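One chain comes next, on its own, written as structure tokens: the form predicted on its own.
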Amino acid sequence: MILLNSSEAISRFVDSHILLTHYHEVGLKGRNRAKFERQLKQNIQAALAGLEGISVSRISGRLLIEVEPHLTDDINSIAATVASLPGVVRVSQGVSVARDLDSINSAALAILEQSEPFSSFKVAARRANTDYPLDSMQLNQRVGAYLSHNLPLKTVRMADPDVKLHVEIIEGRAFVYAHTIKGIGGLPVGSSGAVVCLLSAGLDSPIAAWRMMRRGATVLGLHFSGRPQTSADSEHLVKQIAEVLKPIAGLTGLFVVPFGEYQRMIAAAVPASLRIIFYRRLMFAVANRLAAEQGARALVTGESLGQVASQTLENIQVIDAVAKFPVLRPLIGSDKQEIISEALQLGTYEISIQNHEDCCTLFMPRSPETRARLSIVDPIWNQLPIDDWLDVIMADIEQLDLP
């Protein structure tokens, strides 16, 4: 993205430097649209709360961010922050000017001149206010003719131009822009309720959490540490993952359960081949309690079908039998390469591939069961002091301060 300078020549006709925040899925919500727009506006304001001199308002199917002159040097980073928020499809950087043709032409020329190098351009004008004397086609022609006259070495190309210059007449103002960055789309965080995500330091569950945020959910992270049987390495890495997820504004809590001792007791009480099933069922039972306490409406895991022994359809069915909330698996149809690709894009890959001890490697059987049956698992489960364990776990659960 190219930053418009704020020289005296430009400041004579520019009212303000702006970012137009475009959304798509939010715009399809019909009578509920205003609710989603308000949520997205709140999320943008929260993400930019540390900056003085920014205002956010709604205009004609998008959100307008106006940036005061002292922040124009930071406008690229501001745009990148906004584009990283779920619900945002793209962010366009430009200027707001008066609706008179001279101001529009001057702004358009300044933006194109600072878009070098380019050989071809196109004007895409849109008139949202019918009281404006020129319709969209006439505005295209007038601005295009002015630019062609002042940029004689540049070519007007309607198909696939190097630069596409937008002019929009909206609510008594003209917005001129040519530089857009892509957002991540989806729905604004906070518009779809809360979920509890079983969050490890591995590759999968951070992506599952991110996908749920992209669908508008707020996420409570629940991490099972191998302590006291292992070090706290995984907890430190999960904190780093939380730092990556924080700008999205979707991670609202991070809880840690020292789980190693319960794994040891399970390993001593159940057949070796079923240990993993029992570990997972106890994790789900803890997640049930946390979800009920925190007002969450679903559990989330990073499981992918068939990836490991506990993720066969038979074992998933047996594990889910203890869940009291819907269990959402955003990665269930993804392969490992797809997950790695998303982890690289999100920025969690380098964290997750670090060597660390966690509960996943504790007391693992040589030959885990891949086709568990409820008729075998439930009788053993019912003999264990599960409720007593849960009471102690919930009393001892640790809530970490988010970075």
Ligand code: ATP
Given for the second form:
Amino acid sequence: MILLNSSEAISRFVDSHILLTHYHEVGLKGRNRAKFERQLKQNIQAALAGLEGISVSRISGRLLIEVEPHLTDDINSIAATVASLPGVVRVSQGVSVARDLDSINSAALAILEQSEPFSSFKVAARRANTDYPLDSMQLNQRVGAYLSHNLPLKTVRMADPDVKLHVEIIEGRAFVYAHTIKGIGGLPVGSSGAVVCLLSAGLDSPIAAWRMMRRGATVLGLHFSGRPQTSADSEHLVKQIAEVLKPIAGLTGLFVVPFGEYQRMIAAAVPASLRIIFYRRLMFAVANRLAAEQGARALVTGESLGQVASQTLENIQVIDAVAKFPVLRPLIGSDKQEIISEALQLGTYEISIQNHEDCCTLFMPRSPETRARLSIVDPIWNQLPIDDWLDVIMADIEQLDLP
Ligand code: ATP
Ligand code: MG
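Moving on from the form predicted on its own, kindly provide the form predicted together with the ligand as a structure.
Now the full complex is given, and it begins with the chain already shown.
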């Protein structure tokens, strides 16, 4: 890890310590580009709002984050925060200097000296302004020659060097950096509209929610608790999941439905093997109402094909028949192992594996139907007072405070 701030040599001639935020798909969005850049800029500002002394601006296909000197000790953690935001492909950490060759050379040398240990390097220059007297090739050569002269033990290697020193001339300044971390990619949260995600405390749905956020959606979480038949354990876990998702800022609402009583009524009214289908249908019917009320455009679940009995194509078809919005299943083709690695990476794994009672554990049939049929399910569904239930459920729905 390079700690540029520790160097007085650098502090003497730099304008400021900077992070250059690179985006990719955002840049490809043609006419929408300015909108996406604005959204990403806003999200970065929001994520760093607790820090005084940060400015974010758009600069030639990048977002430039300037960090005041008193924050340079925190620059690694600031970079990590920015890298975790959807829409960010890479974050480079370096300095901004005047664009004369002397300043660039001095910054480049100081940065390379701090990149030890390494044995090979190359200079990668890019010139956004054509008014600059040197083109990229000439800049590569001039800066490269200076560095070789001052670092005689290092070799220049074009293919796969240990350190790649970037020089970017953008507007009136030069940005010099050699340290880049990977971002999570995707699109900035807030650029794709809102969805309602059926959010359990299990492993899958938090990852489904997160994947939607990574595609720019804002997510309204909808959780069904087994209350009053069970404790509120699952609700506490869902709150912890919301805490983990907080820095991404994609969760814009969290709703809890005490569902135990409805499950009891369903269990009493439908054949045992069809209970799960009916629970799930009622969940979708609630999600329809919430989506309509909140202006969301799709429902999201954490289902993956064939994972459990309710996730067969036949059952999915029968459950989807009550949906009034497209049902998105970002995990439908994922293996459990992939989902687990994502949960580990995101930080929800430890929460989701905790034993908890939730509505899934209530009134579970011994052998659930795996091939439900509309011709059997619909007539039973139509006899239930679903609309009356929905009116009461929507009146009783609890909106939790977001962390
Ligand atoms: P998860 O790990 O997300 O709970 P799962 O593998 O346990 O999924 P199911 O329990 O069959 O699978 O649930 C399928 C999907 O239905 C979940 O991914 C989630 O979107 C939704 N769902 C299930 N239980 C609940 C609940 N209690 N509250 C909200 N949504 C739920
Ligand atoms: Mg579950």
